[in-house]
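Here's a solo chain for you in structure tokens, the form predicted alone.
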Amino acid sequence: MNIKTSCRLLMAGLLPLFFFSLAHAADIKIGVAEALTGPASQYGIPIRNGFELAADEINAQGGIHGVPIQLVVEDERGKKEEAINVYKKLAFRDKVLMIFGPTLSNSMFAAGPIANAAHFVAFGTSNTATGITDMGPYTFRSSPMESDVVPVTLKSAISHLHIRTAGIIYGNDDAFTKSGYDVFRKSLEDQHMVIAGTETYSRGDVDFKPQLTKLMALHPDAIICPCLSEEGANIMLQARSLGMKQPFIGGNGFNSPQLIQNAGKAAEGTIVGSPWFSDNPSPENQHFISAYRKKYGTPPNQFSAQSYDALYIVADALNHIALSGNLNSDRQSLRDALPKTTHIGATGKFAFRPAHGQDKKPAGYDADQLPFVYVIKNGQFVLMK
């Protein structure tokens, strides 16, 4: 390129774009670490699908300044040790710009420190446990915390069902379920509900009747179950077999069609909060639903909606920075741009807010988004009004 051409491009505002294209002849690689096999795949597969759909659309529109996004997808199987291995592979061997995932909060707690130590963005779209973004300033999430969703869910449940007492059952050896229990307990106390009794189980348990029998004897108005959907469905089925008729109130783990498929009629009346409303008439949401159905032949869920929006959020941030081709510099530029990024997508209006952090240590960014509240009725998630 001669001097005259450079001057013309500079005057036209095209020179930065020209150099950007030269620096990025290759695709922009973004890592995706999700549970694609094992029990957590009921969340991980829709999450991957949402990313792929968004990537197809963004690339069809010209990518980022003319450079396509390449998703580098790895299966972390919903296991902490696998999440660590996948993070290391994506960050240091594949040299991705950032990583989405892992699927479960337990796995993010294990892998997230790698991102903060190596100074690249770890972006969770399904992690709701308290403390995720306390790991450091490179940790982001687009999934609202249980502490944001649960109080709204409980307030709606109390109003509609006139419940005043609750029994709780949760897994005490899992970060997600333990965090969910802590949030539910505080919210119950804040809303002056009586906790009739609390029972725990361990990961891998399949017989919940001893715990349910104890709760049944206390006659609570509702059962709080901050569990993943596989365990939750088993708990519901066993509760109904014991003759328990109380409604269940769940956390983010219940936001899966698999819960209804596995529990059937036992899930009727269950109440849960979600940041996504399938019948939201907004053009962004209706486009997403239509495009997802066309590509995958099935309806989307909350988790695919959140991942779809998340890639657009990152794309918005990338479109506002000039990538240099230096991986370390570009990782830092993306981290600095994300907190200021806002988006309107399938889940509605989205923005980040700074995490509070602990001990005044630098923290990451949480989702600033309001939830909807659903009840399961006739085998469907129906918006509570």
Ligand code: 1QQ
The other form holds:
Amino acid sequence: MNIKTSCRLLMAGLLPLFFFSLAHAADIKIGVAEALTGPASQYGIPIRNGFELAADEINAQGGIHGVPIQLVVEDERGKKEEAINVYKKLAFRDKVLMIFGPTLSNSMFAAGPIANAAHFVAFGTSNTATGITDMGPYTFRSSPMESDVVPVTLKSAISHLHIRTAGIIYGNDDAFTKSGYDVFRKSLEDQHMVIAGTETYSRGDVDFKPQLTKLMALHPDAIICPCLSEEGANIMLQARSLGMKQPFIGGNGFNSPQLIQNAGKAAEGTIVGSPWFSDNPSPENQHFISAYRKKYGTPPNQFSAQSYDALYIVADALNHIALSGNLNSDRQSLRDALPKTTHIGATGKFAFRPAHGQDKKPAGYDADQLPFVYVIKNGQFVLMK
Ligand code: 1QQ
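After the form predicted alone, can we look at the form predicted together with (3S)-3-methyl-2-oxopentanoic acid?
Whole complex next, starting from this chain.
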């Protein structure tokens, strides 16, 4: 075999490899770090599903100017340490353009600093605690904060239930539940409600009867429970077993349908706010609901609506970058394009709002969306009129 022939053979062997890697490199890699196992997976799995549905649709329509989006999905198990590991893997090994997640605010507080130090976007679609976007200018979220939602929820609850006093129970070692408590307390004070008593628990607790017994003795008109769904359902079941009849009022943790599955009748009368309205007749929402049902065989929830919309928000920003001539969008150009991006999706109109930033340090962007208020009736979230 002469040199020419062996070169040709070598090229024939290498050429497909060369094109494969080019095509591969051309994909826009987006990291998804969500809780896919453990108690927080009741939020994380619907979130992942929303991203995957949006990616299918965007890619079927030609991706971003012909370049497909490739999701790189990792399980952060709802744990801080795992969120840090997964963030490092996605950012430095997989070299993704940006990362969605983690699921819980608790984990975003642990992983977010990596994004702000390494200058890539960390985009939460389910983080509602105060201070998430104060971590730095690379932190974004599409989930409205408890401090935007709770005052609206409480106002509706007070006017419908004519309540004057409340007992509070919350977890004192989770960022979302602690922040939910601060926000509820301030909002109760602002709306001239009397706080009859406050009780706390720790993550993983299963017996809440001692705290509930103390609250019961104070005869509050309602129980404020800024809890995650797992503990929230147990608290409701144990409150009813003690004979407590008060309605529960909660935050984003209660927006999982699993709360109703786990608490059953004990959840009846619970009041919660959410930016997503499942019966919203808009074509965007109706399309989302039927496409989700078709792909997964189950109805979507608020968390999947938020992640579905979030990938479209990023796709809109990337399309914008591509239109302005920069097809090889980089981490910084995405960061700079996102704040101006608006979208109409399953959750309605969406826009970002600059976070104020504590101590005037540069901050990220929050969701500018208002909530609907729901009451759980006959095992369903029903809009409060
Ligand atoms: C947070 C939350 C959770 C209830 C959502 C998964 O809002 O941790 O911020």
